[in-house]
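Single chain ahead, written as C-alpha cells, the form predicted alone.
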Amino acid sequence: MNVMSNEELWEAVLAQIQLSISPANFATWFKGTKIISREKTQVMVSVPSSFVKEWLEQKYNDIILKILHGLDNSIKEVKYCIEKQSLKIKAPRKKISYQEEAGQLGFEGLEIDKETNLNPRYTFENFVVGSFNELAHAAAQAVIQKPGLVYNPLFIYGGVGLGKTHLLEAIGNEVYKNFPEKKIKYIPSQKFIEDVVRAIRKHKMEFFKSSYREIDLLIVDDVQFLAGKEKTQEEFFHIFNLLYEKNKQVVISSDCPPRAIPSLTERLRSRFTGGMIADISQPDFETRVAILKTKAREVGTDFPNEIYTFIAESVQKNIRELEGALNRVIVYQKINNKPPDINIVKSLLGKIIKGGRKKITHKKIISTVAEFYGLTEKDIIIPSRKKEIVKPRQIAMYLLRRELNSSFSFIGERFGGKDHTTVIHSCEKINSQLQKDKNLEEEIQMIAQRIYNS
C-alpha cells in the first residue's frame, strides 16, 4: 500500500473542501496552507497568519479532521502553526513615507508607493470575507489571476466605510506582487479631476493622456465624483477606451451602481456596466467580530471575546466606525499599560455609541431621497404626477413608515396635507414592487445607507 506524501494528503483534503465552500472563502482561509509534519496520530498544518489559524481551529477543524481520518484512519488530531511567508524580491520603486491616520496605533514601516499610489497596508491577507462582500472578493480574485482578461472593467459599489478602498488597493498590491513588470496606478477620482483641470489650464492635455497609455492596471476610487463634470468624463472615457482596447484592466469603485450615478454620460454608464458589477453591503455580526480581531492583531494586541462582542453589537453601520471604536480601546491599553475590562470599554465607547445611534428625522429622510434622485425637497413635496417625481415621493413615504414608524396621517401632512389613504397606497405599492424588483431593493438600501451614514 502506497503511503501518501504530506503534499498529496493535503491536496486531497483541499480538493474535498473546495467542493463544500465558496471560492471566496476557500481562497481566504486555505491559501498558503500545507501539512508540514505527521507524527503518529497527529498532523501539523502551517498557516500564514494567527487569524487564519484561529478560524481554521474554530470553523473548519472538524471537517479537516474528518477528511484526513477518511484518507488515513491513523490520524486522530490536527494542529495548526503559523509559518511566516518569504518575501519576493522586486526591483525597488520610489517610496514616500506614509503616516497612518490613527498614528498612536504605531503602524511602523508603512510607505505608499510613489509610482503606483498603493498603500501596502491594504492586502487580501487582512481583508475579512463574509456574505456582505463575498461576490466582490471573488471577482477581485479572478481579476488578479488574469488582469484585463476577465471582469473588465470590475465595478465595485457600496456605502461609506465598508471596505471598497481596501479591496481596490489589495487588487493593486497583489497584481504588483504577481506581475512586477506591470504598470499600476491607483487614483481617487477627485485627484483625477484635479489633474485634468491642471492639464487643461497649463495646455498639457496630450502629456496627461500619454501618462496613462502604458498603464496595465488602472484603479479609480469613488468614481461618483465625476458626476456633472463633463470635460473630465470625456477625458476619462477616452483613457478608458484606450486601455480597454489594449486588454488593460480597469477597476472602479462608487457609492452606488452605474445606473444610479447622477449626471453620468450614457456612454460612460454603458462602459461601466460592460464588465462585472459587484456590491459590498453592511457586514453581519460574525463578520464584524472577525474584522475587530484582525485589526487588533495587526497592531500586536488582543482582547477578551466579550469586548469584541460588545463593540460588534454596538457599532453596526460600517467598518470604519468599528475601527474607530477599537482604536479608542487600543489607545487606552497603551496609555494605561493594561487591557481594559468590559465596564471601562462601555464607558470609553459611550459617546461613540450614542452618536452612532443619532436620531433620524423625517426631514433627513425626505432630503436624502430627494438628493439621491437629483431633486429638491420641494420637488417631491408639492403636488405632481410626473413619473420622475411620483416614485421618489412614494419611496420617501415608505421610508418614513419603515424607519420612523410614523403614522399615515403624519406622513400625509409632511407631503402637503395628503390624505392618509394616499400614503397607505404609496407604502403598499413600494412593498409590492420590492417583492419582484431587485433594482428597487438596491436603490432603497443605498438610500438607507446614506440616511444613516451622512
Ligand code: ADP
The other form holds:
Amino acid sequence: MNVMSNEELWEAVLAQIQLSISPANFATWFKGTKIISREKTQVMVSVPSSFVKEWLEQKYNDIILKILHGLDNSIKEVKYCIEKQSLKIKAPRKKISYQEEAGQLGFEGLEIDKETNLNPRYTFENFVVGSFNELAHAAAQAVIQKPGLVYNPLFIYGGVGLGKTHLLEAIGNEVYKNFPEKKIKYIPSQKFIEDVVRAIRKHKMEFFKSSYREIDLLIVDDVQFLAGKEKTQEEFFHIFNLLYEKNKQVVISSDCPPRAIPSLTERLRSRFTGGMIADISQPDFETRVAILKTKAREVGTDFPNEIYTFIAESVQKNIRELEGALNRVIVYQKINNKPPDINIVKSLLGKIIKGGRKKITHKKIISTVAEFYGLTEKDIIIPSRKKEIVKPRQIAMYLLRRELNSSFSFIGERFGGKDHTTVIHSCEKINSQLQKDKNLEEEIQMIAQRIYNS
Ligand code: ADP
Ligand code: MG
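Okay, that's the form predicted alone, but what's the structure of the form predicted in complex with the named molecule?
Time for the whole complex; same chain goes first.
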C-alpha cells in the first residue's frame, strides 16, 4: 500500500474541500490547519483557535472524514485540537498566571470579590505611571501606607477612560493585601444611589447606614452622579462624617473637580475639598506605548514596535480606547497565528482612527454575515425563530450599528420592518454575550475582517 505522509494526506483533503466551498470560507476555516498525528483509525488535526475547532467539528467533519476515508479507508475518525503555539505565550509572571488557567485572552479567570466588591484585575503592578497621573499615583501610595491618616478624603478626578477606576480599585486591592483585617468597600456612586433609594422605600435606612459603620476604607467611584440627588447626598454626608471622625479612609473619584460638580450641596463640596485633590490628565506618547506593551505582556504576547507606535499615535485621548485597539490586534494574532502587518492594523482599528478604514455599505455587511454562516441574505432578513438564523441576524444588526452607526429604526426596516426595540434588544444581547464569550469576539472579528478585506 502506498502510504501518504501526514502532509500529503492533508494537502489532498484541502485540495478537494477547496473545490466545494468559497475562497473566503476556505481561508477562514482551513488556514493554519494540519494533521499532527495518525494513530490506527484516528487522525488528529490541529487548528489555530477554539472557534475554528468547534466549527470544523460541527460543519465540516462529515466531509473531511469522507475525503480522508476515500484516501485511506483505514481512517474512521477525525479529532481536532487547538495548536498550543497559536499564541506566543511567554512564561507567565506569577501574579497573572490565572490568565493561563483561564486559557483565554483577558481576565476571565478573575472574579469580583463579593465582600469588598473589588475587581482583582486592577492592581498597581499593571498600572503604568507617567507625568499624566504621577500626582494621583503618589497620593494613592501615601494612602496605602497609612490609610485614614494622611490624605482624607483622597479625591481623584479626570476624564473618561483615563484610569480612575483602575487606581481606586488598586488602592483597595493593595490595602486588602497589606491589612487583611481591614474592612473595605468599593462602590460606584450609581450603586450607592440605588441602595439609598431602596433603603428609603423599604424603610431600612438605619440598617443601610449601619452597614457602613464598620468600614475602614470606603471607595466611591464617579461621585459626579450624585449631582442633583439631594437625599442621597445627605445620606452620603452622614456616612462620610461617621467614617472621617473615626479616621477611616475615604477615596473618591469624579470626572471633574469638586467645584465643578453641579448641584452639589455646599457642605459635601467642602468635605470633598478638605483632603487631597489629584487629577489624572492624558498620557503622552511614550506613556501610551508603555501602556500598550504592559497590556500585551499581561496576556502573554508581544508585537513589533511599529505596531505599538502606530496605535499610540492613532489613539491619544483615552486609555480604554487604546486598550480596545490593542485588543483587536491581539485577537487578529490569535486567529491568524501571526501579528498583522501595519496595513491590516489600520483596517483593524477602523472607526477608532479617522480615515483608517475603507468605506463599506449595509448591504456588504448583511451579505458577508449571511455567507459566513452559510445562509442567504434572504434567510437572515426574513423573520424566523430558528436558532441557526437568530444569531447571525443579531450579529448582522450588531455590526450595522457598530460599523456604520446605523440608526435602530433604519436597521429594523432592513430586517423585515422590525420595531427598533427589537433591534436594540439584539444589539444589547450581542454586547452582553461579548463580555462573557471570547469565542464570539473572535467570530465577529473574523466577519469584520471579511467585510473589509473582500
Ligand atoms: P476611568 O475610570 O477613568 O473611566 P478606567 O480606570 O476604567 O478609567 O480605565 C480604562 C482602562 O484603561 C482600564 O482597562 C484600565 O485598566 C486601563 N488603564 C487606565 N489607566 C491605566 C494605567 N495608568 N496603566 C495601565 N492601564 C490603565
Ligand atoms: Mg471609571
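Residue numbers count along the first chain shown, from 1. Quick caveat: nothing in here was measured; it's all calculated off a predicted structure. Take the two forms, find the largest set of C-alpha atoms that superpose within 1.5 Å, and that set is the rigid core.
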| message | Following rigid core alignment, is the displacement of the F124 C-alpha between these two forms equal to or greater than 2 angstroms? | response | no
| query | For Y244, is the CA shift between these two forms at least 2 Å following rigid-core superposition? | reply | no
| said: Superposed on the rigid core, does the Cα of D379 end up 2 angstroms or more away between these two forms? | reply: yes
| Hey, core superposed, how many Å does Q394 shift at the CA between these two forms? | 47.0
